[in-house]
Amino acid sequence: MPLVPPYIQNLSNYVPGQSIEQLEREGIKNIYKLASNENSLGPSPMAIEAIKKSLKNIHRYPDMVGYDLRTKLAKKFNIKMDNVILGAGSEGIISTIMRTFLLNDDELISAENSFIGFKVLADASGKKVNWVPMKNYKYNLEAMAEKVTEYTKIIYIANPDNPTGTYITRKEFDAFYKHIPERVLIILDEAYFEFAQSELDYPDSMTYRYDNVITLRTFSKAYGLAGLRIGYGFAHDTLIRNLMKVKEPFEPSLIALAGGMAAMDDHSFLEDTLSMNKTGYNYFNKELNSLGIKTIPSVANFITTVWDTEDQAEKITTNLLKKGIVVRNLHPFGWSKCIRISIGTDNENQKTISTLKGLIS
């Protein structure tokens, strides 16, 4: 019997975008990074004065329970704390749910190509997980509830979309559910939420209350706080009080608690952020457009481009990178055809696009 499962050992590494200091190590200098879908104007400042206040307490380990924040952002969405629970972003929940409540037999369903960060936690699982191609670059979810069988037990759809920056509409995600057994756990990974909320057909699942429907949200994205591993979920209390029982004990940690209680009430870093990516979006919509570039109407804070080929768009994020500005190319996520471009400050836009036209030219 082997010391490490087959579905382990055929398992491939997650592959994130390049950090700065790997770059800097590189010797390249001046560096735009826009491929991590991260927040360029810097975290919340209030996170940043709380996390300071908290550090004189980080010899002690924080509160298992995540009482204040669980109960902050149950009074925020109008629930019971019951039905909250915190973890390490959605990646640390997606975790915990499959610990919970996969079974011998238990098989998984999610679009293929998706978030790639559910992908290696599925395959990890060692159980089947059935794969549905995408359709216009969005979830097939006609497709995806053909696939439901005895054996089903999650669902995993990421809404909008990342790497696509699609989303479903209230209207199909309606005619999905009336597919699906009670007995079937849909995740809904809402971690761009805050950039999609305000289109008018954005199905919302705080508004559904479904008792297998699980909400994720993160404080990574619209708030700053990638680098502090925070994020939250909502669920049926039943699912919730469950999940408590197999989560890390002390995740997340005592300055992530803080920045993330601090965060909330940051409204207006929340409005400048929306507001700078707006602007960005339009920016890079039109002057990609003009350019005669392909790209994919997105609702979250970057930006999908559509090259020719798979090698014009390998040449084009190397030689980005040789300027300094590191974008992400799809192909770990199966669109070899694709580069992600964040949204960033203006200057980081302009930058971005003035050397795109002179690598095109």
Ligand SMILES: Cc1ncc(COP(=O)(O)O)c(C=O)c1O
Contents of the next structure:
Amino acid sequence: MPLVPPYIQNLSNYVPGQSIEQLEREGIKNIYKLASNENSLGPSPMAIEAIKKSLKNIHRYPDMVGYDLRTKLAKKFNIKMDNVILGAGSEGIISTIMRTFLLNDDELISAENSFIGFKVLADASGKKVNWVPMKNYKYNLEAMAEKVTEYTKIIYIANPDNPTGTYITRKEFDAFYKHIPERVLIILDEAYFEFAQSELDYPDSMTYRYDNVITLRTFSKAYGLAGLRIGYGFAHDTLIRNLMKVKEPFEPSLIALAGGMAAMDDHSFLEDTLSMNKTGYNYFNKELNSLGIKTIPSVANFITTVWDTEDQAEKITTNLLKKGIVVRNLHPFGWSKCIRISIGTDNENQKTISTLKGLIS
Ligand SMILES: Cc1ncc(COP(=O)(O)O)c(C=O)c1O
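Alt. form predicted together with the ligand, vs. the form predicted on its own above:
First the chain shown before, then all remaining chains and molecules of the complex.
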């Protein structure tokens, strides 16, 4: 038997958006990073303060059960602490879910070319994953429901999706849910919930709970804490009890717990973030369309542009990069004609548009 299982050997490495440090090493200056759907306003200031205060305790292990933050989240969402799990980002929780529930011939279902972080973890599980093509850049829930068999254990839905920014409506989810047996776990990844919640037909999964649905959310996006690695999930207490046995015992870290607690109280930061995003999205949408660049309507903190050819998308990405503007070419996601642009500050957005104008003309 090989030391490394064949399904691991055959995995390709995750290709992240380029980091500012990496680009600086390559001699690119004045970098505008709009590639990873981070928060351009920075981290929540209240979180920074709390993190600073927590530093004097980092010789201690964190609270293994995350009592304070789980209680605070439970109170906010009117559930019990036993329905809440914390993780090193929502990806940390996805990883725990894989290790907790997958067994022998279990299979997974998700959309093709959706969130790459899920793909990495699903492929690394060694289980069969049924990747269902999207329709009009949206999850095709009907086709996904048709794929369910006696082997199906987990269905993953990113709502809104990354990298398209599209969402499935409450009505669509309800119709889909009727076809899913109760023994199948549905992961509803709502990493961009705060940005999408104002859509009237967006299904905030916390307003209707099912025993086989786990909702995932994060402090990485709207709260600006991507580097801290803190996310949370809500589910039936039986699911949470078992996830708690499998999660890495001291995940999340002590400073992540402190940051998360404080971020939840930073209402003005959240408001500023949502308002920056709204203004920025409208600006991008208008300017890109007036340049004749096709966009996919998004309810998240990014906008995906669709180009005529793969070659054109590649050139635009490279030429923007040379000017210090880092956007995400979606080739690794399977959308080779698309470029995703995260919504930034007014300054970042204007700089991106003016540079694009120069490139196109
Ligand atoms: C759909 C989706 N889920 C989860 C994540 C990761 O969130 P976290 O930083 O909490 O692991 C992202 C980040 O890009 C995402 O787009």
